[in-house]
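In structure tokens, the next block holds one chain alone, the form predicted on its own.
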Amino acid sequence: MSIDRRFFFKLAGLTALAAEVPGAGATPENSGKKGAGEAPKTTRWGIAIDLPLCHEHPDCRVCMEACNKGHNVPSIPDSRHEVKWIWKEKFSHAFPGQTGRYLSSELAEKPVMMLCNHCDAPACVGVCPTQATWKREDGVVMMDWHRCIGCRYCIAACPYGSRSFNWVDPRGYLKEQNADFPTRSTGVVEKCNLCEERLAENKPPLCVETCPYGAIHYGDLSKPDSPLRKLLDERFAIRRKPGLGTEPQVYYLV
């Protein structure tokens, strides 16, 4: 990504301005979005996806459709302008560093559900010049669309392809609109928010609640006796690109 001097100084000025505004830190309290309150500091949300169970139903899209409907994610025919919160890719694409020479061809071709990894050390947060993206105390990596200036640094920094940019007005591609969740506009970045608006009401993420096969689990990773931690103790799990040091908190049971 090339940046000319004029654009660089414009970004620097905007960043300095944001830092000088009282209370302008990009925190859930000033994001203006429903349900954006912080969870207790002892909470660390995580997700576990049962790959063998999910692979038994490769054409299932229930979780994706529920997420899209609940969060007003547009369905744009032009793949160049695609916006995605949850999507599927082949195992070999999702785990390029973990595909051995003798990996089962069946496994390599099966679709893997992907979403924002809500990393412990998210690369996207460090590069955002306006603090439009930040990590909450409970580990959820958030987006404030009002503060996003569309520089797309976070997209370049994210090693998982978990962020989308609104090249066109997404509102024109909504088949139906959920009035309880905000829509976005042209020129901003968006991604999975782990259904933070539902977590604030002690409800599971939509993908967890709507999966008809019980293949998606969520829970508090900070508590050794939580159901999610017990599941990870019992089953072998892998993560996407763990060697990068971002510490993704989405686990795949294999």
Second form
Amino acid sequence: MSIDRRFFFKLAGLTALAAEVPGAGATPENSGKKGAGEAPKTTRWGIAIDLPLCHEHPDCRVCMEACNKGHNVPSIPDSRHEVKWIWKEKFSHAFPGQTGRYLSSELAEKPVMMLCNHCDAPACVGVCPTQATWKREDGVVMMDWHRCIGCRYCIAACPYGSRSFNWVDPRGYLKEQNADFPTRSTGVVEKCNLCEERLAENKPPLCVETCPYGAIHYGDLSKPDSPLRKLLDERFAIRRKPGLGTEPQVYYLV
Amino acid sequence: MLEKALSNNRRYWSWVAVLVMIIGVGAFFYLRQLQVGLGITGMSRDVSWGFYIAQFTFLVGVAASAVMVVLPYYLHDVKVFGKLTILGELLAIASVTMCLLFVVADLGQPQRMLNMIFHPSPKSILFWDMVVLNGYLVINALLSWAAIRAERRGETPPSWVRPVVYLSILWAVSIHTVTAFIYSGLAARPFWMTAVLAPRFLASAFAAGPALLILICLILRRVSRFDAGDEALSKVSIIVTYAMGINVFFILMELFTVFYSNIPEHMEHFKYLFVGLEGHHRLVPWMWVSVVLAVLALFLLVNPKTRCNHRTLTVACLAVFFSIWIDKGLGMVVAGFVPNPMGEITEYWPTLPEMMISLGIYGIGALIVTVLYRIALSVRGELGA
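Can you switch from the form predicted on its own and show the form predicted in complex with the partner chain instead?
Below is the whole assembly, all chains and molecules, this chain first.
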């Protein structure tokens, strides 16, 4: 059953690929660990967040609310039990070690949008003892909430705090339920899925689509002429904890 | 053989009754946890492993320590350990069982745990830990069963025992090494990501486990006719002394590397443990108790006079056991999560249900030890009153 489900996900991903890029099929070369220099040969999704533009609107919560609503992410008041897919963190926490005595203290306090980095070499995937989390050919790090046994090894392994565990029944904390997306049960891990359900329909992720200022970009990193790659060529961007070898694919334009 | 566990003795049965009550309370709280979720524990988004996983880690060490009496007996012909090997193996059975129960207690979806077998994942250290722990349980069950049966029949143990014993020696080292790899392979957690973690785990295990074995032997002397013999106890206490010395040495090596290199991410975890960080210092008193106990233990163990006196040896063994329990069963796991990778601090303390469930699992372990030791001793006719 689980294998079927996973196969279905892969198929859905491939179908989306085929629809968007005629003639491009997934190859095994595009999976597993790779160096920073090699570009993948098939679609590889990535995200770029325009920090200065985002900082102009410090009270904006549009992307978070759209994501939470679209994915039935509960709003749990107890911060110890919170479930987070996309959220705000102080710059000094998002980029620890990047602030200092003589660096702008204003910047250190500015919020940064945090989400799963959909790493090229995700630490969470290797440690999972049931293969309930895996990296798709197009780079999306997926979760099977029906296979996860809730051991939380992936949470210990993720250097970005991107994974949440359902400490309590999340269904009790949903104001309204989106019938088009599953809810989760107690005792499983979840995280941002890069809106794979929307990518499959050729739609952008919710955070990208709903940002009123166009501060969140998405695109295919494998195409040198894709708008996302052009953006990364033109502007200086940083990534969270790049030294750990996880190759995060969420870029922060500064 | 099993009927030996059921013989009539008032003191034995009242002890069993106490254990069954403790297990019952634990079971009650576990049912609550199944209903509500792991939210009834003190664990959180930031400190996502706590008391259960720490107890699991500590007990893997106790299980592995059986090798400290088995190895000298089989490889170096230390004859006085002959009576102790069976106690070590039976203690290992109880410890590994508790380890497995603690892991299951920590799962969010325990009914799905067989997914680890349906979808074997050789890249996950947890998969290998499952393999080595269950293997160790089987090996020790097999060896102790063969030993007790041979004793009852008055025969020498069958010839297959020796190769299996050699396997068990290597296997004992593997269970604690693999358990250390669960932690030391994570780039996200600088506190654990140290090559000395596995050696440290082994050294602390070979101190705490044999210390517990000495305490058990001294108790058995009072409640049964079983006497390990002064020579055997003296030899085990020397093992405890060296292992504890090496354990403290490894901790000091860790402290040197972390503080001389002066990398904040690495230092903060130790600061949290020993002096507190940004006003958070819940574990600080505990860690200093652990330090004081370690110093006291080494003082009593290194001095031959206090090591050979059973009264002071008892104090030393208790000090070793609880010093390492605090270090491994409380500080080691929690400090890996404090501060979190973003540098934020969420403190952790186990809740009442969490402690009761843990106590229940320890109750199961104590019950297993009680029943198995009773069988082993009655076969030998050393049960006493």
